[in-house]
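Single chain ahead, by itself, as structure tokens, in the form predicted alone.
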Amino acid sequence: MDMFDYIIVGAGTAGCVLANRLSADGSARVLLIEAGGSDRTLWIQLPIGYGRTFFDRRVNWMYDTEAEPALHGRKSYWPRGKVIGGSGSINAMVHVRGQRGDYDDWAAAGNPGWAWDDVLPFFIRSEDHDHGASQWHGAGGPQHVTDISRVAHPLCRRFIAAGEAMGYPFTADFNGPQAEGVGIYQINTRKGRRASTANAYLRPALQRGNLVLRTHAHATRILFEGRRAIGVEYHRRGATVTVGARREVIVAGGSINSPQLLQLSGIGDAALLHSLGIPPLIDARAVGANLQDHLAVSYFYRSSLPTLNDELRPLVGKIRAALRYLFDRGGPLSMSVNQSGGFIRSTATSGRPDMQLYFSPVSYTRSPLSERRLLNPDPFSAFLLSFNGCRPTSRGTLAIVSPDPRSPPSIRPNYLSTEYDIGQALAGSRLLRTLAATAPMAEIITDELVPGRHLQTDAELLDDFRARADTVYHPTSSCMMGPDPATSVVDARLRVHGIAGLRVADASIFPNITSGNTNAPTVMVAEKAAAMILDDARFGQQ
């Protein structure tokens, strides 16, 4: 059995920082192991480019939810990444930490060393950022943050200046010491091309001797002694492969596939386990438990100006975009879509901000989701404006179906599961149409086009965001950290509860889903994770 001193299992934005950091001094031996292929294609490299992954099988898992009570029955379509740099080589790229009560909520839980002022030296270290080293960023780290303030849609002025004109504060950096405001999303990009922990971090150590990485191995199971994770089971090409590890083990599958493989393992509910056939190591029922997710919807808006879709829609648009990309990696297919937004507070006794905007200078109203690209919006002027609740409340579940690892888990959002987060939908929902009645927005407002303005009363509202609300891709929390074996399954240095040598290092771990876009929390849990890794490892610990 070949044999590493650490072992990851998945490639995607925790696996790459991890692979990165635990190989750096060239004295450890580390194993990447990754169920998807190569990133290095078009619509991946380029920007805009996400569109046309969004439903692509080679490099991504495109999950389904469970049928949601709340959603009127409606499943959830969940493409996670199945590639190298897993699901930050098909997001958006939009680079937001989330806000210092996150963290502090962490620590309070009984998490030590998680509270904002523990995590911010991470974030820091992880970043080249266009802004340069300060307090509050980093420079000359692995992963470049685009400021695109300049370069933005014009349309995203009158979006912030609106929305000042309600008092909400702009902000010039949701990174930095006001994160709370309107204003423009930073980006994760490198000279126009995505700048993924797959390009920024493993892309470099692969130079490295000591690191191997193996694509198309699909993890199995953890192998275990006694209690003790010694090595890990793949398939690839036809083969079961096994692998040892002499020191750790390190689940980085993300908040789908990393509770799958804990659960494959013999770690999760003693109960499910046992009635899949599948010998239960320990009984963890919090593995799968306390997933959370982020829901949003999107109003629609036609405008008297020219939007992104005067831009990408007419053929001789779109080769003027690329001919713009071709000559100096600027312009529409440089960036994403979502290019401005913010995080505000839904009521004045809100005690933080609870809301996150969306201001998208693009619209999809005559295609349905699974034609969507976003070469190819509506053929006349509009854009969106889309929230979600900071903060949701209700957690679901995940749980494997089947002993064969092949076979995707049962995944059940429980969406809209507490009064709390039905009355930030409904208040959502009306502050949109505020901001889309507010100058200067209301000025190039010609119609609101979805889901239209015959639709006036709280149960009219809140009716339709059950009709159309969906996932925004950040699905945390299935491994949650905590103090307790009975309701977390990590604890504060990630390390599984109840077995050695093991530890989960992604999104998953997350106590509570953070207040925005999840990649940039998950990259500096990955960092940490490596420190800590590395700090144990000196001192002969797990």
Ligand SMILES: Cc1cc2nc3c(=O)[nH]c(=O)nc-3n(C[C@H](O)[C@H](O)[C@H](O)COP(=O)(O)OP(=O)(O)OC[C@H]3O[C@@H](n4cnc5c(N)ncnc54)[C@H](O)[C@@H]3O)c2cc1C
Contents of the next structure:
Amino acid sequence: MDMFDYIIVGAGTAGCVLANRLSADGSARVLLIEAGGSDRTLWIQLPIGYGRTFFDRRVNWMYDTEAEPALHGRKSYWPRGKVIGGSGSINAMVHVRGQRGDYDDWAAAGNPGWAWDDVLPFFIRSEDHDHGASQWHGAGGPQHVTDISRVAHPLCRRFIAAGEAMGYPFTADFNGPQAEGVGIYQINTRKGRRASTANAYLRPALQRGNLVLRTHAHATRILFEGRRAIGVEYHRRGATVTVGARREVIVAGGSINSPQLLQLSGIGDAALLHSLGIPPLIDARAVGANLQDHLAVSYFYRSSLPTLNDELRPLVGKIRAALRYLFDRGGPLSMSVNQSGGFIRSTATSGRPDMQLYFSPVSYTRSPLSERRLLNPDPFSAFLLSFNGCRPTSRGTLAIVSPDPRSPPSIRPNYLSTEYDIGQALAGSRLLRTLAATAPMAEIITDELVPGRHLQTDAELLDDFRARADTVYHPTSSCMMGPDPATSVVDARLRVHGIAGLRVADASIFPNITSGNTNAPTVMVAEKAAAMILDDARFGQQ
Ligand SMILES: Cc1cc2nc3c(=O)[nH]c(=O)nc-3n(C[C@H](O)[C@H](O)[C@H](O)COP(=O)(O)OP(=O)(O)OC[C@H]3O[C@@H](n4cnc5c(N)ncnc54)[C@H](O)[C@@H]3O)c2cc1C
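Since we've got the form predicted alone here, give me the form predicted in complex with the ligand too.
Below is the whole assembly, all chains and molecules, this chain first.
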């Protein structure tokens, strides 16, 4: 059996960070196992290409949830990267750390070392930020953060003015001293290319002789000796391969596949595992519990001023955008369409921002939003306003339905299962209408295309939310971190409760979902996990 010091399962956002940091000093032999293949394709490297990878089974697990009762029985489509770089290779690149309070909540839930002041150095360490080094930002770190405020679509300024008209402050940096307000999002690109952790962390580390990457290798089981993880079994090109871990196995398969792999390996609800013929190693009911996600809805407006639709829809516009990109790696192809937005308090009594806003100068009313026709928007000038609650309180579940590792698990987000989340759905829908009615917006809006002015009452707006709201692709917390093995999966050092030599380090460990987009927090989690793993190795732990 081939032996390694560390085996990392999943070369996604977190796995690429871990592979780099754990192999850095050359002393440990590290294996990175990835079910997908290469990320060297145009539609992954070109920032706006995420519209194309959204439904591409070659790089995407393409999950569906179960029918959600609160969404009128609709299933939600959950894309997840199955490729080097993981979901970070197919995401919209918006770079948001979240709020100080998110991490202070993590620490207050019994996770020492995860308060904002503890995690800020790991955010900074990861960054090569356009703003340069400061007490808030890093320079010279692996992942580039681009400030697009000078090149964002001009209508973003109008959105900001609309926010200011509602009393929200302008912020020049959601990741700086003032996370609250309206402004322009920063994105993970470098010189017009996607700055996934695959590009930022993994690629340079692959030069090292002590790091081995195995692609198209689907981990099917963690191997144990008693209650210690000692290796991994994976399938590759029709063969079953086992590899051994001298020190640790680190699961970084993301919020869907990490709990799935634990359950397949005998770490999960014992009754569920028994029913599927999997001998439980321990009864760990929290595996797959506590799943969280952000649920958003968009309102579409016809505009009297040109939007990205006018640039991206016509063939001549596409050619112009392509030439612009080839010329200086700039223009709309070098960005996300989510260019501006905000974190605002929806009521006077909200203690901190509780709603995230998006203004995207583009619309797709002729096709469902879920189809992401970024390069084929509507054939007229229009834009969208969107919101999601920052910290939903609904929690869902994830469970394997078969001992076959190729079977997708059953995903039940349980959206809108609390009064708080229902209240936010209604408040946010009303808030979008109020934003649209401010002078800077009303001056250019000629029509509300979707849902349409005929919907006015609370019942109608809530019904519309249930009919159209959908994920913004941020599942977290399915292997939640916490002190109590009855309610959580990993401890504050990300060690699986009750098992030696096994950690989980990805978005699944978030004790609660962060207030914004989840990629940057996942990078931070992986940076901190790597530091803890190296520390523990130094002191002979695990
Ligand atoms: C369409 C989309 C848009 C998004 N937009 C944004 C955004 O703009 N900003 C933002 O901050 N976040 C965004 N996100 C969310 C963000 O990308 C994720 O939160 C983040 O990538 C999660 O990282 P992870 O390491 O937990 O999982 P992933 O990055 O998903 O990595 C998991 C990896 O493990 C591999 N794997 C899984 N199981 C196995 C197995 N059994 N064997 C081998 N390999 C395995 C997978 O193939 C994958 O490569 C978006 C996500 C999507 C899908």
